[in-house]
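Encoded as structure tokens, the following chain is the form predicted alone, with no partner shown.
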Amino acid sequence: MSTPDVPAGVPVGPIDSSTTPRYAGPATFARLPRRDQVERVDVAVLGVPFDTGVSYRPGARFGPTAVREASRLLRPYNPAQEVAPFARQQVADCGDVAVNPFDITEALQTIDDAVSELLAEGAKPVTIGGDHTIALPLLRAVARRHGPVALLHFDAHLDTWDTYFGAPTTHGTPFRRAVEEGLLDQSALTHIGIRGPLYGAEDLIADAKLGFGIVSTVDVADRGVPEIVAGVRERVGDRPLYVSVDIDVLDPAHAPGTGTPEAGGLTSRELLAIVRGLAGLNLVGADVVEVAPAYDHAEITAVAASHTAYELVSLMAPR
């Protein structure tokens, strides 16, 4: 794919579906310009295959893969939100990052460095994961930026836990280790779609310890999304917003492939509206991980996932 001929800093988009056909073209999320095909990137949608952390399921590596496949029917003008997010701003894919699969100690630091650098050059990261291991070097990245982050965490499991058979960083253990190293301002955390079992409800006190508010998929289905979002906007203010979506959120019905799945979720139409119900806060990054295409069908999961990418590319559009 060659760069469009347009005027210096008018944003290029994805490639015209007029012309080339959704199912053909380049295999970028959204069909959007590669980094290097762009003189700028004000949002860098960025793949980490990378899923040594699981404890269930394996197969989330393939994920970002699945994720930019499934964005091919993606459209440029967002009528939910009301905004053409990838006219009103540079929106790249930057690849994968190539990451370790034997050490995680190496891997999260390759991460950390490669959001570090598109940081440095001014753009928000939109990152497809991968397990949620991840979200721990992309924090380090995102509060060195911006000091501690306001934190709204989509997931079915807390992933406070300390540790995993003895290990410290796992997709369980990820925002326990972002408190204890002051990546986060414990002021404005929030958890959203827990359930199902737990250890023991020590989990539950030491969670809370930690500075988490939790609201449960019963929560959104008693109270509705209109008063959810109004108290997670009252919660994060103008802070920095770092939005983290463990696809698992999401009912198995709307997301079979995942690692972990727990029946009672979301469905896909409540995770979209409270997403798009952040429209106007401050968010400086966000993740869409723990898409595993092994379990899915029909690309259920790789759907929604990319959706809700979508929506959070859309967030970060000037109004």
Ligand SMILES: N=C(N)NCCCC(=O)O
Given for the second form:
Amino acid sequence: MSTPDVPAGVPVGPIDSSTTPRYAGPATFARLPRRDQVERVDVAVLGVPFDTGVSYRPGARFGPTAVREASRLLRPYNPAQEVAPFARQQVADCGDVAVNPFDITEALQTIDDAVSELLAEGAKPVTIGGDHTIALPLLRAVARRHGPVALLHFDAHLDTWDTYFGAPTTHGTPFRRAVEEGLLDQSALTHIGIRGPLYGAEDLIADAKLGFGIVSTVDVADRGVPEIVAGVRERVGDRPLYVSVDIDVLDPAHAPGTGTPEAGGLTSRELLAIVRGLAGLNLVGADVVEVAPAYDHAEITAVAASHTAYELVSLMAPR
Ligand SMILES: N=C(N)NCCCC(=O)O
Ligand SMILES: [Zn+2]
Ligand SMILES: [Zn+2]
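Could the form predicted in complex with this ligand be shown next, to go alongside the form predicted alone?
Shown next: the complete complex, the earlier chain at its head.
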């Protein structure tokens, strides 16, 4: 299937599903063109098939492929944000970063280099993981370009722990490393969806010391999405914002295909509604991580992740 000829400057959109069946041909995110099929890229959807940083179930290395497959059904107009996300900006699938699964330090450098190159071209990265370790090199690249960024982190887990087995670079530690490295604006850090057992009460104290505020899953249920969104918008203001979505923020009923599931999570409806509520903020990059398709059923998790990525891409569209 070829990409239709379009005048220079007009974004190349997805393959038309009314003339080419959406289940035909190799999958790119939302059936968008590949990087090599377009002249420029405003939003770069990038896969990072890496899961060497996990503490429990492996398999997030297959996340990018699963999310692309599940994204075939996405359509070009997003009524919830009243925007056509592929029409006013060039969105392209930049493929997968070829990361070394046996050397975490080298893998992180490879990811940083790939994203730095896209940022230098003026593209905003929307990265599909991969385990949550990859947020660290993504933030390194983004902070090098924008300075310390505000962070909105959707997750069941804090991911601000110090080490596992003495290892500093894991999927449970990226945001502590990011604070230590000065990548984050400590006055605008929020976790949303936190729940589940911790190692000790001191986990919360250490996390607060780094500057994080916590909106727990119970807070979302008790206070409701509009109030949560208002609080986040107020905290972020006009700072450059990075959004990191660990799909395990969703209840295992909404996202069984993940490595460290915790009961009592958000619904996909709540997650999508909060993400949509960020419209107009200065979003400079985002990721959706921790999709492990071997534990998925009927693409439940991959569909949720693909829709989350679609909302994030929509947020980046000029209005
Ligand atoms: N980032 C994710 N998904 N999980 C972190 C869990 C770390 C732990 O095993 O305590
Ligand atoms: Zn998590
Ligand atoms: Zn996480």
